[in-house]
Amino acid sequence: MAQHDRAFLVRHPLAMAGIGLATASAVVFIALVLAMYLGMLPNPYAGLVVFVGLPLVFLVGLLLIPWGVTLQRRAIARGEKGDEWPVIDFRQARTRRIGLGIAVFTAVNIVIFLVAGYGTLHWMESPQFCGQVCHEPMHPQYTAWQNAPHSNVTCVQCHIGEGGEAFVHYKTAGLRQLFHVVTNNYPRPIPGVADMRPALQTCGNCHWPERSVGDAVRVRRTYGDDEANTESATALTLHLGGPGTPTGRGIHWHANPNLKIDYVYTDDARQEIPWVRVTRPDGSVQEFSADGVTAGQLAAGQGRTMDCLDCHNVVAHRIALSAEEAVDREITAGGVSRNLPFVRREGVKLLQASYQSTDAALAAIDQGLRGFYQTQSGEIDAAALEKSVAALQTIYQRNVFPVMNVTFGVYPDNIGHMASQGCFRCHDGSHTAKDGSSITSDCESCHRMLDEVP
């Protein structure tokens, strides 16, 4: 076939569309790869567009070319003849002006596409996108995240991360979750244990596991249900420790990167841990089994290597473990006034009641607390009452979500062991090794109570 005839074959609309798609996607791909190389696209979603989306568009363009050529061959075989294309002569000034205009508009369109694409990627990685647009069931987690210490860390920094492998894994899971959202077929509440990457790839970007923290003093204040809302304070010295401490012991002994702790859990919340294996830096291995555990139970469980998230499991979006804890914290912070008689008791009672909706709860809290003090003798501080009503309503809005069946204590918090098993999942005195040793349950290995509150 002559050169002219071969050129005529690609004039079919499908072939021309394929050439356009392949060329445009190739240009955009090169531009975005350069942008990523220069650090202009740190967005985790950029991997989807650059290394998945654009190559697919390029492939579709390449496939359209032979398809169009085949259709053109068949048309020629049937005796059909397509229209000849006009001759473009750049020796003419008018043709040069038109060509220059097309080139300029094409360049402008590419810039617009790149800017719009970058904006889309940036928006898709925002917590607002995760918590409000596509992931409506995540409203409790999104609300808790807004009031957490890590509210300056975006969702994708922990839940997706960088790299094509991480992106494909977690966004494939995201497509499945999106299907459940569209079909309104998702658990209520959403399970508290997420499929997270290893902690050193997330927490380790800011926190240094080899750092020796030493000791820290913490004071926990609780209040009574009596008229004076009597305060009780407990002061503890926490032996946070770390790999570099003289003994290498303490709470953060578990975070030693030279130490490996594997365990088996038998429930979805990872609260039941019947077996633990410790591999120490010297290579020695010790296995601990809970009293009465059987081989069948272990076989039915799932294995995991311990990392930061096994203790700090709700660090990014914590729901209060109880209404009592939430009210105590707000009294300590000054949001709920201790000057109001029985405010702790009445506040807890209102928060623990069952309501059909958040609006109904907010109205009931307002009416309930005001109504209670209308029945009391003596003068009530109106400003303190107003402030306390608002604080109790805020507690409810941050911790209770009737539509998702989320309320106080629905998600265990493994830091400590006051309202959840926490440390006692392993440090309960029942996990023993074959040599008779056991995982310590000595309280003072982690903390020591102070006689006086500082």
Contents of the next structure:
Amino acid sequence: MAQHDRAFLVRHPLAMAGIGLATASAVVFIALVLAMYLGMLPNPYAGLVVFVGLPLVFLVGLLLIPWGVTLQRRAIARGEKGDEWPVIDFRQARTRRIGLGIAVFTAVNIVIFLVAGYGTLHWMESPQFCGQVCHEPMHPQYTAWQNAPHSNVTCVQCHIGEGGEAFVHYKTAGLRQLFHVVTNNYPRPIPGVADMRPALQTCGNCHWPERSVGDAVRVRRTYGDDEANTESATALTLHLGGPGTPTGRGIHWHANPNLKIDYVYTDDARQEIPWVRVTRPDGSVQEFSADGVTAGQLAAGQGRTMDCLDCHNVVAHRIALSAEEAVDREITAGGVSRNLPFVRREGVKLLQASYQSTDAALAAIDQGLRGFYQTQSGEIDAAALEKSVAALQTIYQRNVFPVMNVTFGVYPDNIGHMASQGCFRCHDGSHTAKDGSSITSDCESCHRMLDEVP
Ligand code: HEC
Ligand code: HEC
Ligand code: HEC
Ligand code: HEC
Ligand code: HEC
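Having seen the form predicted alone, could you now give me the structure of the form predicted in complex with heme C (HEC)?
Full complex below, order starting with the chain above.
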């Protein structure tokens, strides 16, 4: 009688549906996970189904079982379906078998659940999740990241990091963001300043702040808008230095963990910095204020302690600052062919025009450049034209994302001072201390121009 009743308990339609759902989703889950590990499901959305959808169905199934059992039990109690409470009697072989069965079944369920949960978290930390599932908002950074020196460093290694606190903080932020994506409610473009941990916990995992780089030579080549795309080259020795050099001086002096540079910024992109304070390793303090800044402006600003990110803000996903810069770099790299007359001028013009969509832009670049050379007299190198069209299209695809309002120069690069203010946010000569000294704007403190281009 007792066994009959217990079997009877799960016979509530809800409990039966729950068992069905849980079993079916578990079987499908195992099959799909196997398929994924065998590489049979390369689609990035597959993860969404396998690691989020199926576990949810499984969970719903599991929850339905006790619910159905409770309903059934109440019905029995009310005398609607039967008249007795079950008696669990382990002296009976059948009860022991069922008990064991339930225990094994529960254990298997827990294992499935853990595997699914681990897979879910793991997969949600992959750049594929960040860049492809969250396709539209993260597309610019994902595309730029794929072509950067940090492309083997995953998004979460910089943006989330290790440890329980970071995990909870960024997973809650992540849920909020997922909600914004689902409801299609997020800023376009995504603001350039991200909620990052202190850089020593991110960059410091791989880079040694006290490492001294010494001097580094950099060469920049630019091209004219004339027929010959005339080249000019600037070569400079950057005094990177660092805390570990004998003087401890140079650009990486700021990265010395034993000193502290605090500043106040008054705009969202941290481009306006009217106040700076240095606390040196010997404890001495110096404060610099920009010319003409008022106490009211300072009070309205926000404070921050300088670290690697204040200079290396586009380190993993840089969008070119201008079409000119992007074309110049491609001419130097040989993608856009300097042998085509006026290619610099025409390339920049095509990239700067505004287009309805990426497809429209790619077509227009193709037709535009070919069309231009049809009107030119003289022999045109067909292979060079082919290659240049492709290179210009690539520049467009890597830097312009019409849906996200991302284009050249949307994100400032703080490392130099030509197209963005960069170093000159502080080193503009206008930030002075009470003793009259100012944050240096002397070109030679940062770099020396070389007369000869190496
Ligand atoms: C090497 C470290 C690093 C990696 C890897 C990295 N980022 Fe970033 N990311 C940064 C830094 C630094 C900023 C700027 C933060 C600041 O200025 O507050 C940033 C900013 C952003 C922003 C804000 C908009 C912008 O461009 O400034 C987005 C969105 C973003 N990252 C997405 C991604 C995605 C998606 C990936 C992976 C495809 C990724 N990041 C990989 C370091 C990284
Ligand atoms: C998981 C390890 C890792 C993390 C985290 C990391 N980097 Fe790197 N970084 C590398 C490696 C490896 C290279 C060399 C890549 C190469 O040369 O191909 C590199 C190269 C660089 C370079 C020189 C190349 C370039 O893009 O100019 C800079 C600058 C740099 N990292 C800064 C940073 C900063 C700033 C952060 C923190 C936001 C950071 N890195 C976080 C591993 C890392
Ligand atoms: C004051 C601005 C500034 C700060 C702060 C700063 N850097 Fe740099 N860093 C630079 C500049 C400028 C370069 C040279 C850029 C170039 O390659 O043209 C550079 C270059 C580098 C390079 C490449 C060196 C090489 O061998 O070519 C790495 C790696 C690096 N920085 C890591 C870091 C890390 C990690 C931090 C934080 C601990 C940091 N930087 C803080 C300005 C800064
Ligand atoms: C937030 C403000 C700020 C920014 C941004 C900034 N610096 Fe500085 N920098 C300072 C301060 C403050 C000093 C110390 C001034 C002094 O000692 O007179 C300094 C000192 C220096 C020095 C001299 C260090 C020494 O004593 O040897 C160099 C070189 C330098 N900065 C380079 C750079 C470069 C390159 C950039 C951009 C990539 C940059 N700084 C961005 C605030 C800044
Ligand atoms: C606070 C440090 C600092 C000061 C002061 C400074 N520069 Fe620079 N400069 C830099 C850095 C950093 C770069 C970027 C190097 C890079 O792109 O990797 C740069 C790049 C340049 C370039 C190359 C531009 C390019 O196309 O990338 C030129 C030219 C230049 N500076 C000229 C000057 C002149 C002239 C002065 C003096 C009026 C000056 N700079 C003052 C830090 C400084």
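Rigid core here is just the name for the largest C-alpha set that superposes within 1.5 Å across the two forms. Residue numbers count along the first chain shown, from 1. None of these values were measured; they are calculated from a predicted model.
Put the two forms on the same core and the Cα of residue 72 is off by 2 Å or more between the two forms.
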